[in-house]
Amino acid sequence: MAFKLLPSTDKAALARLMRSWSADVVALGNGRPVPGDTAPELASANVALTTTVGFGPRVFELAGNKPAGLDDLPVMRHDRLRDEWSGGDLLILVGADDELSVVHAVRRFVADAKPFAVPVWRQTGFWNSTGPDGKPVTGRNLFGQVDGTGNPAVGTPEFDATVWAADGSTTVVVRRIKLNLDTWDELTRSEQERAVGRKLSTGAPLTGTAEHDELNLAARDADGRPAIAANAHARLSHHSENDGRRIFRKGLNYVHDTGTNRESGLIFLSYQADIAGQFLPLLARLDAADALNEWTTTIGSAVFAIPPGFHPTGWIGEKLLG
């Protein structure tokens, strides 16, 4: 969820905020209430409950040294832009095993942010990344596809070059993205993957067997077309497409239900190190002349930096704030 500074909020209030936060990620982390928790039996230990804290481009103009790159992404031709999903001071984004955990940390942490900031949006998703076997695998999206294999690997130097700036911090886009299930589920099994450019199975991709073989974007069918096409999103979101760029992308799938009326999507979050240098390129490419773009629509869009980690005797942005 995201949060809006009062007026009132100076430097010195918003670091109040952050000790306070910063309490509240330790204690609910570790499976303890909060002080002042109006519900302690709610916080439960072992439920991998990890929280990150974000800074939208307003919090710099209180406290200077702006990460290069952090303003509002510019409108593409395919969105559909929402006031109520896009944009934010702050972000708080909280997961766990455990659903009831998660609502009852946001509650703490709204709780604590009441004198300093008001909640502006608030979305929740859902993501299974571990297989039938107990193992963890890529996770799916609404449309049925396998989503992420491209990703650097996690403890990697590519995925520290990515990820990470020099300072230990990166950045994160959010984008809310509407599926259209309905007229998705009108295509053919192959018309789907050729707007992809991977199997549906396994997330192969289409000239490859398995989920992590490379993409031959080079090999042609018998008819002498591309393989994996033009317009596929893998091609065109591959690094060797994009002059090498690359970004950690995670998603969520959600559902919102009005009455009888259901909208599908996807939570997309992408991490990089530099927005402007890795993902805008990336971005207007797609949107210039993705296949999937025919069935997705971006309502939300919103860019945050993420500080480094914090010692136990620390707390989120103590160098920036502090």
Contents of the next structure:
There are 2 protein chains.
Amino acid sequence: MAFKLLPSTDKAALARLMRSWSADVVALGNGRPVPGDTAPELASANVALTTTVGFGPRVFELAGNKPAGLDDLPVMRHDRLRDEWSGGDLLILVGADDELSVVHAVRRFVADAKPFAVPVWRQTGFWNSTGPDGKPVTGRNLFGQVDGTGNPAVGTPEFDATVWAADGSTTVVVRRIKLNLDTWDELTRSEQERAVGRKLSTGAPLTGTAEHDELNLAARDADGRPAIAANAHARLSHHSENDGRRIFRKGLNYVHDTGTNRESGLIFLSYQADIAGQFLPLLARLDAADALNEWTTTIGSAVFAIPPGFHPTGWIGEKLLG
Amino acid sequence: MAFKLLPSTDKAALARLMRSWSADVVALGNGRPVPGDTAPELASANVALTTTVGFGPRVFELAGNKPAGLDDLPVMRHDRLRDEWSGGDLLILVGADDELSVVHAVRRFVADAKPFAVPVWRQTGFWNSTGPDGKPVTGRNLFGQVDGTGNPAVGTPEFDATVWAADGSTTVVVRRIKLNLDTWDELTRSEQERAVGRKLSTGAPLTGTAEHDELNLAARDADGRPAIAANAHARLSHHSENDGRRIFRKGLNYVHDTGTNRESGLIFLSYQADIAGQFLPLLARLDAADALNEWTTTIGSAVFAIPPGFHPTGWIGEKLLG
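We have the form predicted on its own; now please give the form predicted in complex with another copy of the chain.
Below, the chain from earlier opens the complete complex, with every other chain and molecule after it.
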């Protein structure tokens, strides 16, 4: 959920809200109700609830110290952005194994924000990262693709270099991407695989056999054409084709329906140290040439800085707002 | 999801669709893709996927043998029904432990229905019926109430008498009930408990201590007033106050958002042998007097007959359409 700051909310007021939200983050993460909770029984233990708070560009107009590159993204040629899914001054990103717990937590953040900020959008998504045998898997989007294989692995030097700025902060881009399942379903499986450059069965590159095999971007097929096409998503987004630029991406599937108007897609979250330096060139490249553009339309876009984690005696954004 | 039959769909065509859906129900319930599945990897085992198919009143205009009482409900005084959540000729109700599996299954039913019927609404909800210790619980709605305690227990003679018609069929009413959480949250806990007649902590009646204690509708409080108020939901909906009429109800929480227009509520499913004989009198009574009406508004309504289960060699609705 994203919020817009009320005109009366200055730096000191925002600091008060962050103190209050910090206590909420801790209580809800431990399955405890928050002070003044109107539905305390909906706080559940053992649901792995986590909350991430982000600051939109406007927060740094109040507080100064804007991170380099934290600006609303320029509109891409394929974008069809709607106000109702775009922008925002504050982000709360709540995940859990139980949707009721998420909805309860969001309601508490909204209630505590009331004197300071009002909701502008809420996006609800789901992701299954557990296989039928109970083991972790990368997970699949609504196109049926294994989605996220190219990420740097959490805890590796590549991950740290991709995600963390020098001060321990990061940034997140939230893009709401509508998927045209009807026209996608008209393709053959090999057409679908060619658009991505990976196999639907395992997520392996078309040049490999296992999900995490490296792409062989030089390989040619029997007809002498590139085995991974020039406009394949996996090629265009690969760091070796982007001067080493990487992001850490996390998708959430969504469905959104109003009567006969059915919509499905991906809430795409990209984490990186520097949006302008890492994400934006990649986005521009994909917008210009990605084969997948034919079946995808971005309808929402927002950017946020995520301050470093806080200590038990501290609060979210303490360094910026304290 | 509900569908509207195309004008060209006659009884024989509907029978063809039911044969096709029957095979889908079996395959998807076993975690297998269906014939022609465009995203076969999204069929997952071990997610407890079940599908129920229902027939709206229009199906019986084609097929005859309309069950007594299967008519669109009259509009209640508190109803604010919207076309986008109401009516329908066919229902598929898909449940699973994993939302991606549900979305995949629904997409297959839609694809196979294409020559015969088009979607008119899709409603997505969630319910947590497992406690933090892993044991089954009744579950809670977004008001924080334990919701469903008054149901006849599955497998008892009361359940069978409530739900099953003589031929093994049943009916379901689908009501989309918007909850006004903002004004509900302004009440004190004791005001909230008085409106329902049950405790928020455990779901026990205000006259008892455990969730499944019987209501004592004759009890008075210290001031001589009924301990469970005259307009309390638990009193007005109790079978002893309704000439023994019962239903089996199942709620699903929902959230639905478009930009700043946030909506939350309950997708209320009521199962009974006879809608006109069991559900309707109860609904009319609650519409006239239920204290909860102040914080609830029904915005969608639909009714369906659910034919008896089918054998491995048979298909859904075989008796009606065969």
